[in-house]
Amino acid sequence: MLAVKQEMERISEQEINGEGLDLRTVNQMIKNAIRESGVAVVSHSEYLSGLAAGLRTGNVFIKGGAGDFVGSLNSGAKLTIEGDVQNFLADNMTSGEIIVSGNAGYCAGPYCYGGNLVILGHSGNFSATMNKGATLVVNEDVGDDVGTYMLAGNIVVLGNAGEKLGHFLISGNIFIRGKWQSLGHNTNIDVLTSDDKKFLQQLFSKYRLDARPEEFTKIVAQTDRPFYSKKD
């Protein structure tokens, strides 16, 4: 235990205070952070855009919240964000893990590869746009258009969502607890799998969100050519 109370000390007199600093110079003290330590804890950062941005490793603490593209590029690392973020987080993550206490902006997730994206509180319009085998998770509510032409993944939603969700939708699986204004078009309606629940029982268990498998609706898509007519 005191060996545990030491190293957070030390980590906590390296923070890198963002305030009046650039973007370049506090990615760099990023990495230079998790090179010595493998951990880095920044706080004072919530006006730059593309904090964090194209980590392979480490282990990120971010207090305040974030500007927008927080995390971008991410393959690999693990961001923990106290406080909200604002558009296009995650921009394009292919691996590792990012989880957000507050609300996210516009666009959270789009192009993303893999990975995990928790967002504790509410997401905007076109979250997980092009999602391409990420898996997204929102504990409260989305915005319209969640899921816009997505490709492979998971979405998971706690709370409700808006208008058209998962317009256009090519692969993937969303899964919702509450209610949507509308669906989008190409989406059909399905029944949970066993795999489904014990996948979903697996993400409430490791990030401790109180629900139930059971009380998801499953939504897919009607067929893997949202774009043609039935007769092409």
Given for the second form:
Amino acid sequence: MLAVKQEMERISEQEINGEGLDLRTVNQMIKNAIRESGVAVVSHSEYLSGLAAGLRTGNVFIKGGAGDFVGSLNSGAKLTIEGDVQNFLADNMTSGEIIVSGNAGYCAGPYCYGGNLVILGHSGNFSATMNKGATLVVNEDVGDDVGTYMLAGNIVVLGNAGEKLGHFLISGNIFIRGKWQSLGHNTNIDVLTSDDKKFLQQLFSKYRLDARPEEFTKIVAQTDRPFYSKKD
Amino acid sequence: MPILGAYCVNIDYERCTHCGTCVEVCPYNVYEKDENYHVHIGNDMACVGCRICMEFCPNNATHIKSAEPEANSRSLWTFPIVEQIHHQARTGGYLLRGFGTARRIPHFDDLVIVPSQLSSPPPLDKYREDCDVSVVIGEETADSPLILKIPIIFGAMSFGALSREAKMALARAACRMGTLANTGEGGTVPEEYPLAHGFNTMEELMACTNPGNGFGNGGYLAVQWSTGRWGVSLDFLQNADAIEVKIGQGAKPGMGGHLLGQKVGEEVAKVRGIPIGTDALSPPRYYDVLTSDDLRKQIAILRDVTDYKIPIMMKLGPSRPYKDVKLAAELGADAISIDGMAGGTGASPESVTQHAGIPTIACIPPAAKALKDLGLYRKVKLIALGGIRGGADAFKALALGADAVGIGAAAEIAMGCRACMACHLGNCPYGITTNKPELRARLDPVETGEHLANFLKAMTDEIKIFTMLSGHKSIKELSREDLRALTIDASAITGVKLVGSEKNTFRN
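Okay, that one was the form predicted alone. Can I see the form predicted in complex with the partner chain too?
So here's everything in the complex, that chain up top.
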């Protein structure tokens, strides 16, 4: 995160101070800053829900953490958040990248179709619920029900997980280094392939995470039709 | 012992081989063999309807039917109930089907329209005078409000539940009549948005300098933000004229959408972003909502990511209409759809469709009262859905307090559906609720779009007739005084005066 801090200091003169401003104003200021320089730095906005929602381009640095729904519907922007975030981080992201230096609250990364979400601290219950293609990386522990009804994408947990990990998993992969309290319905433990190892190694290198693919267990779905329909 | 003669017994002699199985298995001697060993019906009056002969006949040659409606002859234990229990006993599974409740519930038929004569303002001339049937949604909150030319919109029905061609026909009809189509919760097909605006493709729409050059009156497309969030992206939301936040629906209030795997082909899977053939079962609630305040935040975000241009609507299932509608309005919705128990084009567990929810006519007055109590009546628009079959039902819904109505099942029927209630199986022979190419080919979206538009036009004309014969020049003038209830139940439920009485027996 040193490089991130240096980058923040470099552009701090353009900083958007969110104190006392409403969501519409702050998000419009972020869009304007991105239009002008490709970069926006935001501070004192942790009370806002939906900060930096719906961005297609740009680098956004958020100081001091963020509230609920930060980075919702992200569609290509890179968000770097210094501090903790509240609930529903990156809701329904389809592409782009969001990095959080602290912890994420309840249900980080729900309903995402794509993009990378990297949480360097812990992440709460129901993270990556109904994931349909994004990659969630959590450097420490995750809560219960993580990856519930995931249909595609990847979850990588470097720490431990709570109850019902991957509950009603349909497709996609969960890679976990630590222990889990229980696995969810319709899950199986599988062997990492060479592609899996390559994928994980690239992630660890990109985000400078201290981990080796061989340390991980892979969890997959038993079947992609656990409800009414059955395979022919 | 059942009533004598309660059943019609029939032998199909083209199938019967006179094997005598029915004679052997029937304990009531309904069948007999003659001296030539031919099987005959000896005493059909003795038949108790056990159907053991049908079970055992190797040639499906025997048939038993109730002589009278089953509700009379078999009381609670009608053959469908018996078969349902047998199915559950064999499989351990419950039945699914589409098309809403099939039970008798208080309905618009329990209300009649009061024409104007001497003691009320005189009727207006449908042929030579105007009647305002327009509805505006988001007038004070959105930069681009919906200006609907008729008070009828299409209810949300997803791509996947409906075929691509059916979705195209709905969008085309919405454009022809200047009203609103709705993606439902299954993403969108590429033609849906341009067709709703009078163009065949997005390229044609983008290239056109004058939006008025398209066909039709210019319609709108609402996209749905739902608990499954299928096919939802920033592009999806920004290519919309309104966003509908789905909380529930009439077919299965308290449950999420059901799209069974047999309808998830390659194209549907791609739009939804899910594996081919897997069931798409939406959760009953939002994973990203813990409190109603989270929903308020979501609505604010939806406004923000669409640049405050388009209205945000909310759709509710039939539950506690006063409290639900009040909360929806407080959360910031510009329009609130409430889908009654009679509604439901979607697949649902049979028992849920039959037993969960309250009738449409019970939803509307409390919903309108909630908006009145907030001072938001006619500002936040109330849209009634659920079992609306034509102009008379629509008029009654408007008089009960709705600003507009939505149709789903009636729209499917206008497209050619025969209401067989097997939509969930994906084998619709009319190409409406299927994704099989050979069946979809039977539905021409242009011709079907015209049929839908014709139906909307006929419905609108009927609404105008009823509005004007009751002495009004605008649907905004309608009230419960324009109706009378035929039953005490309907009066109690709706607060409409009982026919023959000028008293409000029940106030609500």
